[in-house]
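Presented below, as structure tokens, is a lone chain in the form predicted alone.
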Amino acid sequence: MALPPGSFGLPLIGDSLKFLRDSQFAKKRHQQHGPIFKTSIFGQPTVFMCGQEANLFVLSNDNRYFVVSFPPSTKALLGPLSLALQTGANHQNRRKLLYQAFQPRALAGYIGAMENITQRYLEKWVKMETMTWYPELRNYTFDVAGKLLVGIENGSETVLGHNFEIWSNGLFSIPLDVPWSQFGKAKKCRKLLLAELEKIIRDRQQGTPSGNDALSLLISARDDEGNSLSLEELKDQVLLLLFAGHETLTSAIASFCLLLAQHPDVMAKVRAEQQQFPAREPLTLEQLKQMTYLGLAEKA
């Protein structure tokens, strides 16, 4: 079959540099070539697809025509035991184990901590009057992820938070393994992060699991055969969860805030719905379920 339109760019590096430097890379190529185009990213022939039909085709044929894959830098920094890199039965088994920390009963126990952190940041933002959303939201989501996943307070202000930011910046970098490169710095920070996570995990294993964060639940989790996650697995999975609960959430909240600002009619309806709930009473899972319009606005 004929390949889609487009080009593979320069020898070896392809369009990697353009992809990393231009946030509108895919949009521009789609405008030039249509909904499907070919290129080369990180040394790999790559096809970009967009649109409802393309998404349905990809998501409906997982493990048939497609398998999940990541650039070499991402694989190296996530770690071999990360759920994101596992496939087949092993992926399903480990996913069931991780899900035990995110069942409705567990999620209900996280609401109080999330509300306290949110209130602290809202008070801070009101005093600032003007601010840049994205960096503030990065700190906010890492504080939430750090508290809910491993039980640390003010995670964005800790050494763990500093190392995490350098590590995450290298996830999709050129895998040049030298100390001064973005990837090299991220690789060093991965070792520091794993050492810190190991200390937290060992302290938690030696004590009584609090049950108030995901780590406690993951330590206690067992699969159908009664097996638990090993120390090495726990470190890689917690690192993945920190990333998943931080980077993607930051992007989603930033986009949500921008869209609300651009659509004042939607903002007014969101506010009207929120005014139905007593501001001085602690949030509950049932109240969150009743925020139906907010849920629709978030999905939109």
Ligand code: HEM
Second form
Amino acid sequence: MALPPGSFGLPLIGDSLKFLRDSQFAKKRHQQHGPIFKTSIFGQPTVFMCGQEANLFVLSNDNRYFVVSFPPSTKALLGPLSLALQTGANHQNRRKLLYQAFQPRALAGYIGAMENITQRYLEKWVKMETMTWYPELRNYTFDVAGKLLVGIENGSETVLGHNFEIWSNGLFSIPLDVPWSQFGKAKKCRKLLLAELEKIIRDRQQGTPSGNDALSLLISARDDEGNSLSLEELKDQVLLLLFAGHETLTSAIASFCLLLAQHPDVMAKVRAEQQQFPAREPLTLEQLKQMTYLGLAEKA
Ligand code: HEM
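Could you switch over to the form predicted together with the ligand, since the one displayed so far is the form predicted alone?
The complete assembly is shown below, putting the previous chain first.
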């Protein structure tokens, strides 16, 4: 079949370096070749599809014309049982299982812990004369993820937080498996992270009391056949959740803060809406639903 316009770049490495170094890569190629173009990234022939129509086509033909796939470094670091690497019926089955930790009732149980951590960071930020949002938010979202997923306090300051940073730096790297490469260091940290998670899970299974966290819900979750998650799978799934809930949220909140600062009219409306809620009372899911102006950000 005829391939879309574009080029495969250099032999072997294709356009990988350009893709990694230039944040405008897709935009430039889009302008050059149109919304559907071919290239070669991470050793794979690749087709980029941009725009609403293309997104609809891709997302509504999951498992028909498309299956999810990740670069070798991501696969090796996420682990074979990770939800992100599953396809077809197995993916649906595991997704349903993990959802048990994200049902509305579970979410309502997470609010108190999120509010405490947020309060702690706000008190710190208010005292700082200048601050850079991104690194602060990385620590903030890791503390939230650590607490809500596995029940650890101040996760960003722990060994788990340190190893997680090195691990996540290798997720989209060249899979050169030597101790000094980004990938090699990340692989070592995967082992350390899994060992730490195993300890947390075993403690839990032996009855260490837990607050409201996703891990306790996942330990008691059952699939349609009544089977629970094995220790190996629990570790891979929790690691995925730490990643999925951390990077994404940091990026989204950082953009949100930047855009609010750039649009004082929107900031004034957000503030006016917030002032309708009593600042000293604990936040509830009901109140969150009433923040309709703030909620527009997620619908946009
Ligand atoms: C602003 C925040 C977030 C954004 C923009 C975001 C975005 C995404 C996107 C684009 C996907 C891929 C969807 C697909 O392949 O169908 C995804 C998957 C996923 N996200 Fe998020 N996400 C966010 C927050 C979170 C949080 C807080 C969690 C939970 C801790 C989470 C857990 C997951 C999981 C487990 C998957 C894999 C789902 C699957 O394979 O079926 N995400 N996310």
